[in-house]
Structures are given as C-alpha cells and as structure tokens.
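Take a look at this one chain, the form predicted on its own, written out in structure tokens.
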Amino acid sequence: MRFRSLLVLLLLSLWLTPLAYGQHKVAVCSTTQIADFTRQIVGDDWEVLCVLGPGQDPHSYEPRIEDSEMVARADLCLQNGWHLEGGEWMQDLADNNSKPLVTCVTGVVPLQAADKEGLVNDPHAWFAPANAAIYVRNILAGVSKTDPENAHMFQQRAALYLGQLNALDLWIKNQVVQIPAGRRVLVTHHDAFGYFCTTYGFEAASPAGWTTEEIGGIGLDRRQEIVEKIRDIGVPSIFVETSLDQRMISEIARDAGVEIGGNLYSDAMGAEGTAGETYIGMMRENVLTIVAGLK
C-alpha cells in the first residue's frame, strides 16, 4: 500500500512538473545586450530567449523561420530600435505574430550619425551606462505590465542592477584617465562607440560609418583616405570588433603602420563562458583593452 502511494505521488509530480514550467512567461529579445538586461530583471521567473547569438551582426541579420516560431511563444518582445535591427526585422517578427514590443531606446537622447540618406539616430546607445539604465527601466516597465504579480521582484532586481551600472560608469571614468588626452581617439571598423566616446572624452573614427552595410564595398580611394586619416591621428593602436570581419581593418592597420590594440565587443556580447558574456563584462573588457592599447 505504501509503495502504491509513493508511486502515485511520483507520477503526480511528473505530471505537474511540465505544468509548472509552462507557467513561466517568455521574453524574446533581439540582441544579446537586451537579453542580458532582461535576465537581470526577471531572474528565473521568466524564460528569456534571444534571436541573435554572440558575435552576430544585427544590422545585416535576416530572420529565419525558427525566429518566427520563437516569437510565437513570446509573452513580450524587446528590441533596441532606431534601425539597429536592419530592415526592422524585430518589429516585423513581433507584428506578424501579434506580440507586444518594447523598444529599449525610448527616452534616450540620441546622437546623430551620418547615413547615406542623411542624419539618423545612432542606435548604439547602450555603450553609455547611463543609457543602459534607461534600457533597464523600459524593460522593467514592460515585464511589470505583462506580469504584475511579480512586479515587486522585478523592481528589486532592477534596483540592484541600476546600482551596478552606476558603479560601472564610475569605474570607467577612473580607468580612462590613464590615457593622455591627445591619444583618446578610438578607431574601429564601424562607428558603434559614439556614445562611449561622447561620455568619456574620446574622438570616434571609423571606416564604415555607423552601419555595417558598407563594409564589403569600400573602394581603394576610400581605403587610402582612411589609412591617411589614421596616420594623421597618430594613435598607436586601432581596434577590431568581434561581430565583424576582421580582415579589412587588419589590412588598414598594416598599411597605416599601427598596431591592432585588440578585439572589442560591439553589436553583440561574447559567447557563454567568456569574459564578455554579460553587459558589464563586455564593457569591462572593452575598457581594459582600450586603455592598454592607447595609454
């Protein structure tokens, strides 16, 4: 009799377990940074999925059938906005599946960037921790509205994380003072670091502008112009981005007679298990690499 009772309890627990997991709400995020911010807020209360993986470029990404299937499961979708998701692919995925969408740059004061169609809002706003805090508050509002029963937990986690972002900002300021003012020129493949440079007193310079669409099409004249500009700037190092083809920037560095100062995380964070797998880790490693390359 006792054995039968234990067997019934075991079968009941196995039957209830999938139901318990099924109660988790699902957030689907466009980029790795937004997925990390969301995980910091929802903890284990939600399942957080991401369309892009480490090292993938949001500007040129083309959604797959699996992405639509992922979004179909979502209770809430989250994107960066300002055309970071080239062709508005995250907006389309959410609309096609009738899912609510949070745009994380809402409320950020934009920098203007040159585009072939004129001036546009630079979408790489997360590179200033103060802007990352705005992303976090937008995400907090979205998940709290979707899951009000857990709103208090979300608020407590967000409060802790906002404190960590403030500490990150202070730490970066203490690090970059090691670089002489005349060397604070950050040369990268595409102009993803405008907000970082504006916040911490750098000049940003890049071959391809703010978008990665032009990377494969730079002619010899434009390339020579870039080489001469790097020589004129006089920096000891330029940097390659982990989400982009590194060959062109490496060739430009060789022609300009400068070193490659290291790899920087730009539009995507690092793979699981790397130092850059979180936003704070990504920013920390970028700053250490920039300081070592320019001081």
Given for the second form:
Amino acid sequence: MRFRSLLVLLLLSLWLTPLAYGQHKVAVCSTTQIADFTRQIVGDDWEVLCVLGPGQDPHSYEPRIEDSEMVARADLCLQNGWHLEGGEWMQDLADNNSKPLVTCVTGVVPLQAADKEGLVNDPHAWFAPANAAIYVRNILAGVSKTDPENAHMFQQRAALYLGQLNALDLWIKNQVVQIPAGRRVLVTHHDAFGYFCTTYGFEAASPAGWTTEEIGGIGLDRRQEIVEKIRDIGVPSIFVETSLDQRMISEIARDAGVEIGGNLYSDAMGAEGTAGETYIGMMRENVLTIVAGLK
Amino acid sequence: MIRPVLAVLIAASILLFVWQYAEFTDRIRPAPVRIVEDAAAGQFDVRVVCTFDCAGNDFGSPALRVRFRDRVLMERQESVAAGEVITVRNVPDVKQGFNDFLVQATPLETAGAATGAFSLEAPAPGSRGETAIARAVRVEILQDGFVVADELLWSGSSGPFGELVRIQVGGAGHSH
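Previous: the form predicted on its own; requested now: the form predicted together with its partner chain:
Up next: the whole complex, starting with the chain shown before.
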C-alpha cells in the first residue's frame, strides 16, 4: 500500500515538474554580466539564458541558429547596447523573433572612445559599479513590466544587490588607494576599462584602441608603435584580458621591457567555478590583480 | 656518405643561427621600467569634519576612516558626531606628484528612502537632493599648515560612502 502511494506521488511529481518549469518566464541576455545582474534580480523565478559563454568576445561574435532558437523562447531579451554587440547581433535576434529588448546602458553618462569612424560611446560601462547599478535598475524595470505579479520580489532583490554594489565600490576604493597615484596607469590591449579608470583615478592606456578586430592581424609597424607607446607611458606592468589573444600581448610586453601584471576579465566573465563567474567576483579578482601588479 | 654529414652540418648551422639570434634579441631588449618616487618636503595633515552623525555598522563599515596608500591613518568604529573636527597629523610617505587619500564615512541610518547611485530610484542628473545635501564631509589637506586641498564629499545614499581626494605636490607625478 505504501509502495503504491509512493509510486503515485512520484508519477504526480514527474507530471507536475514540467508544468511548473514551463511557467517560468525566460530572459535571454547577450553577455555574461547582464545575465548575472538579471539572475540577481529574478532569482529562481525566471530561467536566465545567455548567448555568449564565459570568455567569448561580444564585439566579434556571430550568432548561430541555436541562438535564434533560444531567443524564440524568450519573454524578454536584454543587451548591453552602444555597439558592444558588434553588428547589433542582439538587436537583430530580438527583432527577428519579435521580442521585447532592454538596453542596459540607457541612462549611463557615456565616455567617448576613439573608433575607426571617429568618436563613439564606450560600451564597457559596467566596469563602474555605479553604472552597474543603472543596469540593475533598467533590468528591474524590464522584468517587472514583463512579470508584474512578482515585481515586489524583484524590487527587494534588486535593493539588496544594489547594497552589495555599494559595498563593492567602497572595497575597490580601499584597494586602489594602496597603489601610489603616480603608478595608477592601467595598460590593457583594448580600452575596456575607461569607466573603471575614470571612477578610481587611473589613467587608461590601450595601445590598440577599443575594438578587438585587429587582434589577429597586427602588422610589424603597428606592433613597434605599441611597444614604443608602452615605453613612453612608463609603467612596470601591463595587463592581459582573458577574452583576447594572450600570446601577442606577452610578446609585446617582452619587447617593451615590462611585466605582465596578470589576466583581467573584460568583455566576458569567467567560467563556472572561477572567481570571475559573477560580476562582483570578477571585479574583485580584477582589482586584486591590478593592485598586485602596480603597487 | 657525404649527404648525411652535410645534412647534420646544415641542421647544426641552423640551430646555431637560431640560438645566436635569440641571444642577440635578448641583449638588445630594453631595461625594465623602474619608477622612482621622490619624497615630498614638509609636514602634511588631514582635517575631516562631517555634517552628519556617523556610526559604524555590523557589516564592518567604520563610522569614519581615512586611508593613505596602505596605511589606515585614522579609523573610528564608534559614533562620530556631526561637526566634530578630526585631525590626522604628520602623514608619512607623501611623494612628489599625485597623492590620493580615501575618506570613508557611514551615516547614522536615517528615516526615508535612500537616494543616489546605489538606490532603486535613479538620481536626477546633477542633483543631489535635500537629503544628500545634509550629508557632506569636508576634507582639508594641509602642507606645513597651509591648505592645499579643500573638498566636500557628498553622500547621495543613506549607506556607507567614500571618495578619493587627490592632491598634487610639487611638479611631475613620477620619473623613470
């Protein structure tokens, strides 16, 4: 008798699970940072999917058929904006599937970055926690509109997370002040760290500009120019971004007579199980690396 | 018989050439960059006064903390009253060029919703709001008794906040 009851319960739960699962709304995010922010707000109430995986470069990404299938399931799509998603691939995916799209940089005061076509808005705004807070507020508005029944819960979670971002901001200030101000020059391959540098009193220098397109095909003249520029800047260490070709940076560092200060998370966060699998973890890891390299 | 010997000789020559090339490139590599920082002359003091009551919280935020490089110049966990002037005398290790001080404060929690960068409500551009205006920290940095920096740090939030205050002493930031 007991066995039969257990069997009935088991079958019932098996039948109910997909139904409950099917009720979850689905958010599809372009980048890992936005997926993390969204997860912090919606918790387990939504299914949060991400087009890019850890370490993938959003500037040069080309969407696949599976991405379109993923977006077709979405109740809400979320992107960074300001051309981070090179060729506007997230906008296209959302438009092609007629899905609402939240652009997270809305409301951020942009920094200007030099591009081939002139000055453009630097899209790497999440590197300042105060801008990350703007992302969180934009995502909160988007998910609350899509799922108004759970909006009060999202608001509570967002308020808690914003408190964590405030603590992160203070922690970063306590760390970076340990680097003598004259040494606070952050040299990376592409200038993803402009907002970070502006917020925390660093001078940003990136010899190759803000796109990652020329990473594979850098000529000898350009390389020599980069080496000389690094020597002119006069820092003891330069940094490698995890999503880019590390071999080339190592060679340039050797030619310039500087050390590699460490690897920094830039356009994408780390894999599951690493310190960089969340935004806060990624920022902490980056700051520890920078402080150790420049102190 | 001569062909294998020739092959060995050519291979050895190539290896020797590669080894010598590597040695040569190592020799012409530039010397590592060294940063030399010169000590700044004079005595430096920091004076801090808050327009609000501060109190440390259970999450490790002190009521008031002043930090310079890897030194905590002053830290108070207990409350600091509004208007109390706190002075840190003779700050060591100030260098020629730029120097940053971190001043961090935790306002005693007030009623009403938080505003500012880390609140749920987006702050109006350029506006600090009445609540925020009531929460400012005045930081003065003195060199030999003369004020070289006088800054107001604004708290837009009811939570802990902190800002870097930068002074420039003498000429260049650093030399190489």
